[in-house]
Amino acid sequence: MPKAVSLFSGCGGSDAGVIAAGFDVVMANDIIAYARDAYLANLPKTDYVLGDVAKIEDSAFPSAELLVGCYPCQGFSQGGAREADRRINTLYLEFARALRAIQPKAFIAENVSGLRRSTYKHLLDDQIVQFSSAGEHGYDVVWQELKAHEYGVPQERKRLVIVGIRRDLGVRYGFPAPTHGPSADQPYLTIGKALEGLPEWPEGEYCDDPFHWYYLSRNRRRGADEISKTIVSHMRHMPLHPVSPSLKRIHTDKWEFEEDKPARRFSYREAARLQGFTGKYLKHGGDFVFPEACTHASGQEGNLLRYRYKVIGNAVPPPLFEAVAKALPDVWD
């Protein structure tokens, strides 16, 4: 089994992946306490390393065949600050050195979107030029912007992959094709499908804060036999359940419920089913298990609704991930 070493990992939407296409991951990093906790609650058996990536020492990085890696995003994203000058941007150069480090055969680097719009370009240049350039042989890179709800994740959510293959192995790779949707084989999984069997009001597992004006500047509702909108980090931004009343549009940025009727947002437990935390992707074949404590790596106590919803709002698709790992030469020989 090809071995790999992962990155700003999170709570293991990557890592999941990975396993599932045939990996064992080595080693694991994220500075997110509770992160740690859930990803260890998951996949127990990955050596999970919590603090500053930069605080690794190149001689710290196992060998691997393949490298992974989600860092941060919130500079470019539509949900983020998107400030393109701050030091979170150009953590990929973390990456850069882990992957001149360990020069494994393969590397697998996500990121929104957004990456690509005109403000941010010179940083995707930047990332191609340092993957490419990395380590004795250097890789061929390739990217792409991919749509979950094209390989089996119920919600839209497009990421931007980077791919490189050693430069010395003489192979290069191909994007997968799409697993669901109009052109392929699966129809799109739909909201209703992946939750069912979850009550319709959880007690406790969701935010029930006011939907304030910001909330309502936008239609946050889709129906059942749909696919959601995008699951976000911040649990006020959540998208709303089904069982919502629909929303109508008032004028420019306003948006009011069609009924008096009870509305909530996707539970955490909910929002982990609508990220592909299923099944295969899980030590136990069930849902995602969240720890019942949040702890600081200082020791202080944390709001556990809030980290619960951040790190699954953070994560990687497990399936999307598959796909893009499967679809990886065979060159571990």
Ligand SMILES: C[S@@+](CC[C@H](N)C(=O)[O-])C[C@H]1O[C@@H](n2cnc3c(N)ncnc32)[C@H](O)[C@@H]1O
Second form
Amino acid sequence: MPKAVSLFSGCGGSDAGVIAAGFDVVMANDIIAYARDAYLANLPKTDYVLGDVAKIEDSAFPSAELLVGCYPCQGFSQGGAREADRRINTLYLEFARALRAIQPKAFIAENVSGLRRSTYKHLLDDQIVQFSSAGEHGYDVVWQELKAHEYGVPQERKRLVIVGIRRDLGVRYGFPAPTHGPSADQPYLTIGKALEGLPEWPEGEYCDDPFHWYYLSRNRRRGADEISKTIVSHMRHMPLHPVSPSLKRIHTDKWEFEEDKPARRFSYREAARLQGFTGKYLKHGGDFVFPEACTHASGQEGNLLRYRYKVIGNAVPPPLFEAVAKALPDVWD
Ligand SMILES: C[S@@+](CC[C@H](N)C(=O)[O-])C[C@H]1O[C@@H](n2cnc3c(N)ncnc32)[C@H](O)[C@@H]1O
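If the structure you just shared is the form predicted on its own, then what does the corresponding form predicted in complex with the ligand look like?
Below, the chain from earlier opens the complete complex, with every other chain and molecule after it.
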């Protein structure tokens, strides 16, 4: 089995996909303690290093054939602050450092598609420069925006995926063709299908904060026969479950419920299904396991509901990453 090192690993969405594609993830890293706990509850074989990636010495990276990393995206994402120069937007330099230290045969990086827009294009360009010239041989780097729902994820989620193959191997990478949708063999996976068997009102598992004006400034609901809106990491912004009444637009940025019936957001467990965490990707073969406690490295207790939503919303859908990793050329012997 070829080995992989993962950075910015969160609760393991990208890594579950890489494992399903046939890799052994020998090291993972993240700064959030609950992400580590959730990862290990579902993917227990990996050595998970908790802490700032910048503190990992070059010599501490194990050798591996593949490096994967989904550096954070707060600075680029629709919901986050748009300060292109925040430190968080330069964490790709840590990924480049690991690339130089490990010199794997291939790498996969992922980020939000907003990186293509003019304000941030210089950061994407610099990533390509850094990765192309990393190590003794450098890498042939290609990137593409992929839509998660075209790879069997029941959710609209556009992501920019960057793949590099070490130049001395003399092969090129081609992105996988969609497997779901009108031009593919299988139909899109719907919310209803993905949530089969789950209760309609899972008390205690969803955020029941009031729907404030910002939440109701756009349509947050899709029907059970549609694909979900993007699953986000902030629990208050989570889309509505289809059990909720429809929303109608009454002003430019103002929507209201059509009926006076109870409404609710997706639960964190439903969010995991809508991110594509299914039995196939998890050691138990069932649903994603959420650990019962949330303890920071300092020993301080965290807000469990908030962290459950956060790590799931941050995740890369496993089916998307599996498709990307499976399309890597066979250069492992
Ligand atoms: C987009 S998420 C990655 C999700 C993950 N790949 C998955 O599929 O579940 C980015 C991650 O980077 C982590 N992160 C941010 N700053 C970090 C740092 N300085 N060192 C290590 N991890 C960091 C965040 O905690 C977050 O989990």
